[in-house]
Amino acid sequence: MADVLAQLAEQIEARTAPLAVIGLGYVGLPVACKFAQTGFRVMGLDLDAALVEAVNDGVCPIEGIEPGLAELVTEAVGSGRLRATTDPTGLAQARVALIAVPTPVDDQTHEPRHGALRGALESLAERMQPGTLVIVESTLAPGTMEGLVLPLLERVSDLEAGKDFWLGHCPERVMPGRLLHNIASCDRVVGGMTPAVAEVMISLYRHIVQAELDPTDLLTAELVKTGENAYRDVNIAFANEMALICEAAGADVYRVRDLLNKSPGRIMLMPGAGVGGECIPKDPWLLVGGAGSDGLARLVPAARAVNDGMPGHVLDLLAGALAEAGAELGGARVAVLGYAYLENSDDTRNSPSSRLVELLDLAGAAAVVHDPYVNPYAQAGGWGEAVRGCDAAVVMVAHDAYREIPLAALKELLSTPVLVDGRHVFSGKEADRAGLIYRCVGIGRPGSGTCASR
């Protein structure tokens, strides 16, 4: 098999080796697209039909602000490099497949969901030929890759890992709204089932990525990618609890922050009205969840009950704040004014709004929902349509488009002049020239504590 990983080595350097990318989502289609536009044939395989209709056609299916990901699709599919299907009979033509589907974890139980990864791994197994590279770039627990990946592909495929075929864990680092930068410039920790199989993947991503990339094992692989992920869930916690104390004091978390980062080896993240996306609320359950480590964390699980606890603390500011105005929160009416988890994104994956929204009805108060970028939220009339004759406007998420409010015309607009202010869009001094109740994640009112800021 050394020969025929060598020939496979060959086929790469020479982009001659067909590629299949199994999930065409926030990861799966932009690696599709850099591969096609290198030169590789590829075969993109999704079950969404108008996802791949999308893609076929030239569009890109993904919204919000992604620089030059419309403007690639549309290349590499009119190139003839990249097609779209729902069919895998494709993948029997594949010397190499990446897989990039969802990997979430139980909302109750924090244990992973491998439906998708199962679905994906069955699918190719079933059609797998000999001489095939497969490498998994969806986030996985510990101990994944060779206590579920390797033994379903054997299974299912009867080959032999090592001997009729090789495995490979190269974990993502996009985000929305730097896919394609992300992809080229970002360090990529490349993992192999033995240090040949993990050359032949560095020299594959060597096509599409200008950053370092770090051979290593595939446990190795695992833990970095869900260890980082975790690092900066418990950093964005340390934040939101300051948030929270500083309230309470009647301080100002961000004049707090800028001082704090002043002192050597110290950067505090922003605080805000929660953490989403598909990585940072489930990663740090992945790694806790890995193989031996079982009982063992006490600081993930804290992270992540302080950082799923800020939407609920957005209410209680909104509720205050309607309290002021001799308003309930029964039966308000309220513009919750962004859904994406992130500015200028349509990516809506465990969104902090979703659970506001959801905690409002349970306040038997109702939710206009509005994002520029996230449909059915993007109605006509913008912000202002929404806006209008609410109790109270929360921006949960810092559009640009957001930031550009007058806060007198929204004044104007509101039945009940409150806003809260999720994301530190405006400053209290702005909202007090409205003549506008304000309530900001991280500021304390004055008389909450022993010092007051605006």
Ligand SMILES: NC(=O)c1ccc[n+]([C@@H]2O[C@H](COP(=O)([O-])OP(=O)(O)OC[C@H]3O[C@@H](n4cnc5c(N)ncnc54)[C@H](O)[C@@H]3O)[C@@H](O)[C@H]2O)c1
Given for the second form:
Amino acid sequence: MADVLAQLAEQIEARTAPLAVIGLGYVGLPVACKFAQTGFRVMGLDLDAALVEAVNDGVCPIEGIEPGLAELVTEAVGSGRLRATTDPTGLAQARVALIAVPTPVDDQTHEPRHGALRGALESLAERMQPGTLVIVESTLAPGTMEGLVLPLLERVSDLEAGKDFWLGHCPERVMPGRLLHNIASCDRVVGGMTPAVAEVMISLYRHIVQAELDPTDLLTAELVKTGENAYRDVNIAFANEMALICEAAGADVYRVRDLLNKSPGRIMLMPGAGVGGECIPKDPWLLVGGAGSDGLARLVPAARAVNDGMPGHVLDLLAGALAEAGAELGGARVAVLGYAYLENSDDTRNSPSSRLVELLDLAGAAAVVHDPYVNPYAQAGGWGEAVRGCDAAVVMVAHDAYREIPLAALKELLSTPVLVDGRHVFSGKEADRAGLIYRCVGIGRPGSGTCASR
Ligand SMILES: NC(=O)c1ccc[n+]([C@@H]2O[C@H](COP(=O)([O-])OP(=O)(O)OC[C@H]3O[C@@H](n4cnc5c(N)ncnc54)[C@H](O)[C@@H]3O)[C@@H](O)[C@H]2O)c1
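Please show me the structure of the same protein in the form predicted together with the named molecule, now that we have looked at it in the form predicted on its own.
Complete assembly follows, chain above in first position.
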């Protein structure tokens, strides 16, 4: 079998090993295109027929600002080296299969939901030939490669891992807005079922990654990926908790942050209206739900609760500002500016704005959502049309287009002059000059804090 692995390494080196990428989303599509660009023949498999059709037409199905991706999709398809399909038959020809399907958690229990992963593995295992290297790029709860991926592939394919096929886990570090940049420039953790498999994986990724490729085992790779996103979530939760404390004390968290970060080794992140995206809200739960953490985790769930609470805090700020204007939240018409979870992106997964819209609805207020990148919220007339006649505007996403909003014009369009800023896009001074009642996450009003009342 060592010979077969060595042969595969040679085919990879020569870019003659046929590749399959299962799942052509934010992770799979750019990876498939990058390998096609370097000379590999790539089959891209997805369940979404419209997505497959767009890719085969050379059209990038991902919107938002994604530098270089649209051109790369056109180039990869035009070269004849990337072909997308909904038909898994061609998986039988793949010598390397990369899996990039969603690995969400349950909304209520936060347990990993493996439906897409199982589906992808079954499609592959039913057709996989001996000598295939299977690499999961999706993020996994620690222990999933050994506990689910390996036994499922063996059972369905009737092949033996380590003898007839090999397994690797190479989690992605991309983020929307920087997909191609991150693939090329971020160090990658390359988990192989054996050190020899990790070395072959490194020879594969060397074709598209210019940064360090760190060989390790499967479990360590799972822990690194879920750990790095849990780390970020906990750090954002700290910033958000500081924001709540500063607001309540009548201080400005952004000034506090600037000064706090002058202390050696302190890097406080930016607070905000909530945490969204495919990864940060769920990967901490994958860490907590994986091998080794049974009953141990306290900090990670607490951080999740802090971050999940931020849209509710925005609602409280809105209710306070409306009250100051002599208006009520119930019955108010509220412009929600930004529905993506990230600035200048079309990615709405786990968007804090969707939670705010739910909360507004529960409070009897009507949300008018605008987002320049997200259908159906990119109305003609832009943010101005969305805001016209509303009782308040709430900025949930720091899209570039919102940074340019002239506040005097905003005030003229609103029927009640209330602006809630979830991302510190504006300053209190600007808002005052425009005659707006302004609230910003993390900024207490002078004289309103608990210090003032002592
Ligand atoms: N989006 C990110 O920025 C990012 C970053 C790092 C890691 N990840 C991880 O990568 C994985 C994929 O995330 P994504 O953002 O690319 O998801 P995505 O939803 O953008 O894309 C996944 C694609 O997989 C397809 N799919 C689902 N089941 C399938 C099946 N059985 N067969 C074929 N196709 C199938 C879907 O139709 C979809 O097009 C997840 O584990 C995620 O946590 C995502």
